[in-house]
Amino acid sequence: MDDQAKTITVTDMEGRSVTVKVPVERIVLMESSKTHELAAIDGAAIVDKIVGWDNDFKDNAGDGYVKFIERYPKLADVPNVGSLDDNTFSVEKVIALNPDVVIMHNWEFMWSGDATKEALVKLEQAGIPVIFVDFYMEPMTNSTKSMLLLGQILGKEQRAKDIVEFYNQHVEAVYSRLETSDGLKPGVYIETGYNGPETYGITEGDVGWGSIVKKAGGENIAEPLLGNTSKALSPEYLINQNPDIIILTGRNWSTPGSIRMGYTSTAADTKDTMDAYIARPGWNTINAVNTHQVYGIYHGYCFSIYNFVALEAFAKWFYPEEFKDLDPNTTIREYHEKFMPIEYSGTFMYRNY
């Protein structure tokens, strides 16, 4: 790596072109669970970079930011710049760090347009470059080329690469034997399981989760009503699809009834607060109910670089006799010790029996 700081001018992931002083030394991390990234590709030097963040992290997925306060306890002492989402967030919180750059993302623009248009003015306007990567809206495409421009900015382009090979080499061999099965695509419910029971979670049609169910083989049921959108889906209307394959995402959330999945649960947790969901009215008449094809699946594998993973767990559930050697499980183990500075463990993915 080149010592003597440069600059450099990079195309983000919005095709915005930003020129930027590398490799960064001071970052303000909007979704700041992101930090995953950011030490897969720079190890625990980056407790030392991120100056600023939003609370995403700590609030929706705090089993991941339990991980890494226990490693690096200095990480809690990092000020909060308010969130976008929320209109909390804080211009002058940021001009104040002085950082080299902000790292935002595109679904921001889609859940927050008019708060991130305003803050990028503004930011731009006092001389700090922001950078989008893209971890959501296409997933699948999108995160390896986030991973190699997070590369660039942080002078670390060789291991962004070793990183995205392990990827590459893990989805297309996912790819090259969908391309060769014959089976019927299953119907694919996804919901999150963020509200409880009660009230029906979001579900994505061609973004997120559902353009990820896609490139595992299996038919969306949300995407002919939504689109590139997401919401909730009515009871109803799921009931009359009957899915053969229910996915529930499950995180560290303090929502009661959420499921609970992560670092810092087991399966029992997943089981106890999943079935309260398969309880559901009339979800005793859907397909997937009656065959136990009902899963679960860590919420935070949606928005980042850990797709690869959630890719390899729906083909195994969308095709179980071809990919019954496929042990998704033991990637996510082999990813995180070759580079992660925190150790795997918890639940990331369930099957309710």
Second form
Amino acid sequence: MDDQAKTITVTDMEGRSVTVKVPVERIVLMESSKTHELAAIDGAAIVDKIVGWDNDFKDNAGDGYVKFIERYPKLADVPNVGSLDDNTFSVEKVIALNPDVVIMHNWEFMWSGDATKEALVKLEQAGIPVIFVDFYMEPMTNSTKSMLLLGQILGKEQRAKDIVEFYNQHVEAVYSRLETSDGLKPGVYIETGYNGPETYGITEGDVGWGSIVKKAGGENIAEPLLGNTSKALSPEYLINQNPDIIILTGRNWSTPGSIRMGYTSTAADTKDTMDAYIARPGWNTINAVNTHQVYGIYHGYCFSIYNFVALEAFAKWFYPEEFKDLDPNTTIREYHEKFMPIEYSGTFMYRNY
Amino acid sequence: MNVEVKTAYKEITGRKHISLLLISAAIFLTFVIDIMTGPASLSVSEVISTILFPAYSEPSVQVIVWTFRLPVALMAIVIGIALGLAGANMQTILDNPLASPYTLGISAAAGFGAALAIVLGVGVLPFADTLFVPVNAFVFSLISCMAIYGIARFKKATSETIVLTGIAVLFLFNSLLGLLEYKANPEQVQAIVFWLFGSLTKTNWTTLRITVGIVLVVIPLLAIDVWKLTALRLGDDKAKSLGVDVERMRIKGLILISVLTATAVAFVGTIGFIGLVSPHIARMLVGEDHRYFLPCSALSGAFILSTASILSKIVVPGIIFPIGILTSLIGIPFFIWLLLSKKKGYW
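For comparison with the form predicted alone, kindly provide the form predicted in complex with its partner chain.
Let's see the whole complex now, leading with the same chain.
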């Protein structure tokens, strides 16, 4: 550590003070689908900086993974260091990769608390700094803070500020209009379209998707039951609540019948899978279905910097009059043109007519 | 036969008839409570009028009663019957009080089949659709049953060999399942875990009809053997000397058991405990005579699952609660109480 000028101390999203050598050149990225966020800040250069990651990008967010690999085939060779979630995380492998920083998501403390603490101690002993980001606990406020933090360690503070400014402009435009709107809050049901139509997927109380629904001015019908947990509702409860709006989230999951959305899905794929959900027993009695207000949203918009697009989309769906001139599709396209090294393609939002 | 023996016989069978009648009445009661229970607070008259005159009721009430509550309440009873019968038959043909589709790995195999389908997904197999999961569960439970029997037969089909093979199968499929969960991503794991705990909420009239159909086919196949099965409880040698083809009974039994278990697992997931406990309750109530033992075990299973169905809706109203957790949680204290209150051993 003789090069004092290049060393800074930052406060991460767990409130820890971490000293890192900047700009970081060798990164081990846990929750590897955060490549989206890193690439927005650092552009194509990030491809050479990620020296290790977990399987999250490939397994859980594969449409984006495919998109990135197409453009940067090199990424396919990034070694897998395992995951804390299933006890496959290999500290030894991380040390061997000699990274300047390990980037983790602070939900690891929720899901794999002890394993995470143990790994932290070992990495500290090896002199490898760990930075925690957060796009989950408080998605609409901590996502931008996390971006600024990443900007700091990547030595791209201005770029991160530009992204955050873009984000804030869009978010604040929604908030300010929601404040003046005195419309009745629509009842909203949002379900992760992962299980296929036969089995009801999880829905969230005031966390994750649920919190975005609330921020966009919707009345989340699951919140009174779930608080801030996530579980599956009983079909009867849903029918009885009779929501005005239903939102199903989609991605390119492997489960039979799951809602298909994302970079690699067409509107026809989305329609086919959504239609099967809409044909669920009893759904023909729900307001949302009868007024054609069943929507699809890309699952990758939650727990990521893209959540502002979901906020825009929800606000538009909940209050079509107030947000008549707003087009979230333009927003996401513009975001890709401005900040992303990959192109915008596929289906991210959908309405069933 | 003299008069006294005849009177005594009549008295004993009379008591058995009363037991069957009482438990049937109890099932009717739980069935009624089951269709009255749910997150939408419907009045008794609303439910009854919707059942009797569906066309005249509000669409949402009609959907709640006819699409959700009735098939689920009926499915609880039918699956209870299927698991009760499977357990009773299994304990008899294997001459072992520990036998049940769950303890011998048939449910585990079916669960593994389901999990495999969840993890493999549509991408891998071109013909796969949403029926893929139940069908796979079915295939694997048949495979496990055949494996248990095949291996046992390869040596010599004593009941101990079969039970030990079954336990080996249980561990094998549990490990394979663990391996799958290890490889799966968090969302898949959640789907698998939920599936494994079992839930009646996926029931619709089609799966109910299929299940009823299968149970109705199996019942007469078991019914014609009630005397042979009763003889089998005296031991293999005695049964053989009475002219029972013991080995044939075992093959037939295992096939019927796997059909019943696979159907249950395929449509509602793995619900443990009922197959193990119902026969014990039945044995305490009506003894070993299979003319009474088999129906009583079926009815006990129906009663337990129907009760669990009600409780699963009361525990956390509005949220899907895996019923498999409840059958064990409420069933085990009840079962232990029964065991302890019984004065003499009954196996």
